[in-house]
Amino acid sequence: MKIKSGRFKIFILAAAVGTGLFGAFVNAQTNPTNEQVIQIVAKKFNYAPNVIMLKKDRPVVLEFTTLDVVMGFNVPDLKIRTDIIPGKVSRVHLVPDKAGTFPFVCDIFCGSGHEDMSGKIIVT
């Protein structure tokens, strides 16, 4: 199909640019801080991943699910604590403001291997 009209070409170009700008606007409205999302799965008796790498001053959302029982996620040094409940997604928003290695543990007794349920967050 050959397009002869100059006005029609301008209309098509304007529609394409407008669609791109609208898409960028909608994307900016749904994730205004451009947070990094990290999914963490808990199950007896570990977290996957059990080492979480973060960048200092970059916003992040930790999303938790569990495959079996109620768990806890506690990082005392970063003042982070949440319950992880079967069938639900728990979210923690944070902006790490200091570099270092911060251990985390399950703080809800989840069975005989509970004491092995730990990991670390490394902020660089």
The other form holds:
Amino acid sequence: MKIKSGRFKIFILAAAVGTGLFGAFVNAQTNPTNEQVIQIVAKKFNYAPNVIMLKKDRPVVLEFTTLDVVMGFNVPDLKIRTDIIPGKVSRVHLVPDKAGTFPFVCDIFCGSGHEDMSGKIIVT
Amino acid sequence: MKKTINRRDFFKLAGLGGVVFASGLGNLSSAANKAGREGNAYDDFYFVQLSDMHWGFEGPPNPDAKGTLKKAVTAVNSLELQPDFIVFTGDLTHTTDDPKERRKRMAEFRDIVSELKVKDIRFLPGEHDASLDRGEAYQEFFGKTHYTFDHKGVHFIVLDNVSDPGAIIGEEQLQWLAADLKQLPNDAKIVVFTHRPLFDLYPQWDWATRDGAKAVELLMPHPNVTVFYGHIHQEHHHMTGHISHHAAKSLIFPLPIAGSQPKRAPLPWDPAQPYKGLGFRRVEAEVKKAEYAITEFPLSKG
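The form predicted together with its partner chain is what I need now, so please give it after the form predicted on its own.
After this comes the whole thing, all chains and molecules, with the earlier chain placed first.
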């Protein structure tokens, strides 16, 4: 799964520190109209939901917020990652084009339960 | 102080506590065997690596959490020939959100390891020590989080890939590394200590350094580089080109093989085999040939 040229098409990785405005701008230019929106809330020390069900070939935008500290969202198998910053919305746009289960993890050390912050994306 | 260890001494030492693994970098085994057969002595030194003590942890994965570090201290002190130095490769303490409690744990840890006979002790932080305050408390107790030192012809580099909570080394430290390497001859004997692996062992469990490849790239021009790290609580060996990476066991609880179970939860304590999977490592260096012997010492037999 690679950005743009891979089997998943990822349009934007927004909300990295200091790039919020840029991300919002690019988002407006490229956001497909039929995207499914999935909101994910991070809180010490889990994601809700921590299992994200996606449909193959259906565009989706993952919208992240955090209720407390800075978190990470990293899906190594999909080459997706974003920071989740308090007070901001982080968005990841993608079009899954293969089925499978793809674990994700918080990769910003957020406290004593950091190791428990994980989940999976399931594409059917 | 110049020490000479012959093969007989080596195997005598290796018998302490029961050896579960002994190997080197491929050609070491044959060199060691040859030396053993011929009864040759060679000028060398060794150090002990201790990792992932998580002082302050409490829970079922190790009902003797407060005893394991002390047992390791006793075991190292009982070595007939003491190592030249001891290195703690991170996670000295277990995470707490309370800065006061964090410092208390560090003070307790420091007091316990002060009982080691060997006083040349090198520390580096793990993410449990340093990620929540970017190494502030750690530096109060143990000094710099990245530094170099030289010992008997070997250049040791301690890298900090944990103080940034995003698991990166960072551009500033990478530039520092590049400047340090630039001063060395190309064939310098280099040992790198880190907490996290510098390569993508299993990013799905956060077992990686996001910019570790940049450090490896800087090290690549040097033919004699070995990396020792912790973090994953188990023995593991990996090559990136000619650079070998060796992970050490933990002194608190073992973790599962990458991807072998859905979560990176500690392996359960086995009352029938207490301390199984825990232990410390002795690393032996033969300076003339830049070779290393690695011996794992479990805290329990079986």
